[in-house]
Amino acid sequence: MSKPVDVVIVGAGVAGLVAAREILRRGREVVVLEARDRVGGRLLTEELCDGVTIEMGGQWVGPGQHRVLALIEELGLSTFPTHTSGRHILELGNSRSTYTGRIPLFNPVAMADVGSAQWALRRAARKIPLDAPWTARGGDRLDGQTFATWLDRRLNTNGGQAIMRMATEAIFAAGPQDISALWALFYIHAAGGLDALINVAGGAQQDRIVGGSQRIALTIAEELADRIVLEKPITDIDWTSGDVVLYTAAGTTHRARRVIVAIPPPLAARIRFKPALPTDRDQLVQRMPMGRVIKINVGYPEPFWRADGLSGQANSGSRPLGTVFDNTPPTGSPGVLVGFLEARHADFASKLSPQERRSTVLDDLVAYFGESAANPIAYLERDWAAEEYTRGCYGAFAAPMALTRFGPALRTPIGPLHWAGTETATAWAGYIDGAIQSGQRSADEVTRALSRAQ
């Protein structure tokens, strides 16, 4: 058994690393146990070609995400804007349009329908308490329906429904029929509105981190040094009495006065607890699945689409590769397009062979940007649902009736056990910023608890 510490943190994603850093700065001894052979969780930078690195996990930051922007500055990192100059592409049904700015030139009746639905979304989302959405007025009614049902009652055109489905899949990596309407409204409020979630300039996709977003985790890990122990997946946590004992699949044991579990809800549900957790907590995590996405970066000698007056941004309501952005490094080469197979499209694509999936992706890129897209110099994909210690992205979401029945168990400590992770955040839940907030909150909880026990 390793030397006892004040706090053991399960998970070396951003939430766990931020919590560890805060706890250490307050004079407490901490150890972070990570199942993978790396830090960063859902942040991952890999080599695309010839030493060029690219983000294969979460990557964007934007206005209003005060915690992550402050942390980036504190760590000495920098950002650069996502490329947006040129015409964007939108395909709905058999129609294709190109446009600049935020609003596509599409069927005016459908766009008016979407505008009306967005107004209703803003109005409803603002009424959801961020710290306790399950207490919202009419929360039972909202939680008892899917987001699809909520949208269907406010959309009157096929085009409007297609646009909002496309937006939902891009935000949650899940279909609107999968998600509680209450969770969707909470999530939108937590980000400051739907526009903040879907926009590039002025929104959540505005900026990227030079060198890749995983540099946040790697830089904090350098500070924590040997307090991070990799390749130690937790199988059991015994909090029967006194200190908490954690058992790993590697056969090691670790002892602490307090534990922060900083992994996604579905992964936390796989740990055996002794004594068993209260049933509300167990029932909640059974009802919070992960979204499903396959992220793909495709490299070219140069960003050829820019010469054609295109921004590299494309969306389709029917193509498997329904969301595409220009992901070119700040140097301007190689040219990189990043695309996402999300929700139902990830279901479909995961059943294809790697060669078939690559062909599907390139076919869609050719349809968007022309024949030059058919001959990449590099292709890199990551199926996050196939990751043993992630099991999906972008984040977990609540199924209908999860929040109003079991929501208080999301963050409430249980004895010496505390919960972190972006899904527990009250601002920018699901984003790096939300992960930071959750790490800071859980660090506050455990240091207060340890002080009271002295």
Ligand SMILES: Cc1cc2nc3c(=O)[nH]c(=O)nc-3n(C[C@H](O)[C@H](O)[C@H](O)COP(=O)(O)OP(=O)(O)OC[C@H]3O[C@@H](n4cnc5c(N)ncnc54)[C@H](O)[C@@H]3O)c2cc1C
Contents of the next structure:
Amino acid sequence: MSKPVDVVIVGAGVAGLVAAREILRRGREVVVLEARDRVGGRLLTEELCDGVTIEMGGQWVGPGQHRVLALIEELGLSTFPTHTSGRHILELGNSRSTYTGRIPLFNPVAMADVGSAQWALRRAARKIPLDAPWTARGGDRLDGQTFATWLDRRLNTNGGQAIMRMATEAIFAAGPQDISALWALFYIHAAGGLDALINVAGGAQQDRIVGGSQRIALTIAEELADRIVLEKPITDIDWTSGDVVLYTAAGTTHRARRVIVAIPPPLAARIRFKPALPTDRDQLVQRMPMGRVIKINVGYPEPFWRADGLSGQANSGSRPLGTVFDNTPPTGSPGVLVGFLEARHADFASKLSPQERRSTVLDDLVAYFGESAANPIAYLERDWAAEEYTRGCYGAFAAPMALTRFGPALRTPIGPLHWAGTETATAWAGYIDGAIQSGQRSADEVTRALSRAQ
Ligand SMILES: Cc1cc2nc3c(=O)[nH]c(=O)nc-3n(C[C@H](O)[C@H](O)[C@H](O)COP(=O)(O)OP(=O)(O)OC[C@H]3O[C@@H](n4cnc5c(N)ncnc54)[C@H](O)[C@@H]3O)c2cc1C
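The form predicted on its own done, now the form predicted in complex with the named molecule:
Full assembly next; the chain just shown is listed first.
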């Protein structure tokens, strides 16, 4: 059994690391136990080709994400803008259009339909209380339907439906049929609106972090040094009496006065608690699955699409690789396109062999950007659903009736056990910014509880 500490944190993602840093600053002893052999969780930078690194997990930050922008500055990191100049590509059904700016010049009837649905979304989302969406007026009705049902009632054209389905898959990595309408509206409000979620300039995809987003985690980890212990997956947490005892799959045992579980809800559901957690908590985490994404970065000698007047941004309602951006490093070389196989497309693509998947991805890039896309110099993919300690992404979402029946169990501490992770945030839930908020909130809770106990 290792030396007892004030707080053990389960998970060295951004949420756990931020919580540890805050707790340490307040003079408490803290240890972070991480399952993987690295820190960062859903933030991961890998080598794409010789000396060139690229983000394989979360990567963008944007205006309105005050916490992550402040943390980037505090840690001495910097950002650079996502490349956006040139024409973007939109494919729907058999039609393809290119456009600049934010609004595609596509079927005006469908665009008007989408415009009025977005107006309704804005109004409805604004009414959802961010700290307690389950108390929303009419919350039962919203939570008793999927986001698809909610959208269907407000969309009158096939084109409008295809666009909103595409947007939903890009934002949630799940289909509108999967998600509770109440969760979707909460999530949109928590980000400050749908535009903030989908836009590059002025939105969540505006900027990248020089050297990759995992530097946030790596820099905090340097500060915390040997307070982080890697390769220690927590399997059991015993909070029967007094101190909490944590058991790892590595055979080690750890003791603390308080514990912050900073992992996604479906992973927290796999830990065995003794005594068992109150049933509301257990029922909630049974109803919060992860979305599903395979992220792919493809390298070329240069960003050839720019010479053709294209931005590298492409969206399609039917191609597996439905979302693509220019992900070239700030030096301008090599050229990199990042694509996402999301939701049903990830279901399909995960069943292919690696060679078949690569062909599918390259075929789609050729269809968007021409024959030059057929011959990459580098290809890197990551199926986040296949990661034992993530099991999907971008984040977890709530299925119908999860929030109104069990929502308060999302954050409410249970005895000495506290909950963090981006899914518990009230602003930018699902994003790096939300993970930071949850780390700060759980650190506040824990230090207050420890002070009260003295
Ligand atoms: C492909 C992809 C693209 C994304 N794009 C963006 C983006 O552009 N912008 C943005 O803001 N966000 C993005 N996100 C989401 C963002 O990465 C996450 O919201 C954020 O990193 C979550 O941090 P977290 O600390 O809450 O959780 P995690 O990062 O999941 O951290 C949890 C940690 O706990 C560990 N763990 C799990 N189980 C155990 C256990 N039993 N014992 C011990 N440790 C355990 C895990 O290994 C992990 O390190 C993206 C995510 C992915 C995967």
